[in-house]
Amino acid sequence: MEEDQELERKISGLKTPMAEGERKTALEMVQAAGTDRHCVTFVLHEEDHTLGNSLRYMIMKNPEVEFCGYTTTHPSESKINLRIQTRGTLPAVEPFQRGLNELMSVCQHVLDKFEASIKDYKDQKASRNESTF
């Protein structure tokens, strides 16, 4: 019950800037009533095709996961629906917390060796560069 509670305070801390300083939430968890926590679709707001596939595909890394996939709304919104459902033993929740640390953990090493290597064409440019002279 904690922790759901601090889901929802995580999740309206989330917003996105609107038109005249007003602010909408980015993340939606939404449950079926009658369902429990092993099942939910979390409405992610301004995000597309980019986010939702890798997201999904982090997401069924886990074995824990029995199914996860995503769905635009509609072509002109830009929002996507996330649904996550677990084997029964773990909330689905936590999977999609920990999808989204390896998108990022990911991403982070793909802007890394990306700036390290314009670094390494900079300092190999120049050395050719100063070899010319």
Given for the second form:
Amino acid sequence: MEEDQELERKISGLKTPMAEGERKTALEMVQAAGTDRHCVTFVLHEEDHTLGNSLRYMIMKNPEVEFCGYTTTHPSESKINLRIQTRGTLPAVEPFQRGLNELMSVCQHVLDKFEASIKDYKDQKASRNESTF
Amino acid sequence: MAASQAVEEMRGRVVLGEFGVRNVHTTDFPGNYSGYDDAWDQDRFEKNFRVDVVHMDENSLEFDMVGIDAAIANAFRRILLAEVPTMAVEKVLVYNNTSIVQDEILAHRLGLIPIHADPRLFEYRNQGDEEGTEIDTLQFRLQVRCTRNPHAAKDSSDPNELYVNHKVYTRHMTWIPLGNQADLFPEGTIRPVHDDILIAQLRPGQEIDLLMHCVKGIGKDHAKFSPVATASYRLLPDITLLEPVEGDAAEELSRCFSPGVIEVQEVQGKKVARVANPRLDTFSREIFRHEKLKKVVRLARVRDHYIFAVESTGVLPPDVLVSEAIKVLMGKCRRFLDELDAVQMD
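Would you mind generating the form predicted together with its partner chain now that we have the form predicted on its own?
To see the whole picture, the full complex is given below, headed by that same chain.
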């Protein structure tokens, strides 16, 4: 059996032990041999376009990123491949982490603004009901 | 300058042409446009972003989200449909079913009944656990027997008079508290959302006697767990008149759009058309069937203004559903951030 010299799979991810002894990795990183850490494909398990597209948008907004794209491997498999290539020598994990953090702060801001808006609407409605009495 | 106007249109509007839609994809990424700084800036986002609630009642909510991209708005919509958890009937233990409705059909119908229980107060059931505990299961009993009504008139043909209990409604479902659930949930709070959903019909001698277990699940697993009747969004319409439209053409123009969009005013004795409220339009594209008028109008949509409409099934109020959806997306991000931290520590 010939070992494939071209592709060196470097799989790293947290293995969560399940009750039946089954191991489930949520995140894998695949890197071709010969490149340094600035081109990486992340495999995100149990995810689809919901996180994939929004994360891709946040990572593309980073000027250090030369390429970012995601794909669902097969509709029967619930996982996405997210590829990041950075300009220069910045490790690809860095824009990935930054994208996640920025997406979280966007969500937090949206949540705050939404809840404030709902509260205003309810207060306005309550004061309008009172004034008609 | 025409060039910068064209660039602004490309960046900010989705244009509906006669035979196709243009400028669909988001292009404002760093490096695409010279002279624009498109790198992500949280402060600039926070300054431009706003949420306006247009209408809210106990089951439906209409609100606007302005200043956000399609990817994130779509993520919220997808999560509202498929990843906000609810409680629904999962296992049905049939003791006696002599009705005409088969066991599996009856079980399928029972699963689709929305259950009024706050899913945030429950846990997911562990895999492989058959019995269920008080923290992850709700039990309901449905026991109905149909009998002949002895006091009915002799020549009556109305089933309501002839039979007793011949229609099985959700109000016949009774909640059986498990463990300490009776202390946690006051009487009458755990019930189906509507008590007048028809489950099955019976005739004298037929009986339905079954026990139901409700568990927590998400819409991705089965559509019965989806908390929204539907959740959708549309982009704000943007209608511009490229030339002034007067006289009979103005009347014709106002008939090409939904009522209220185009207003015809009397100015110096002439009728002049004006775009009054483009938000009401549903873009039937009737304008493209009129040769003279189609050159005068530009139909477009504002790319970052989303008009959301969320209808709840009654399990949770619609504003709570939207908040939960945003928290689910944050939870996904946090999960991968924790994974990354764990990996980097190795």
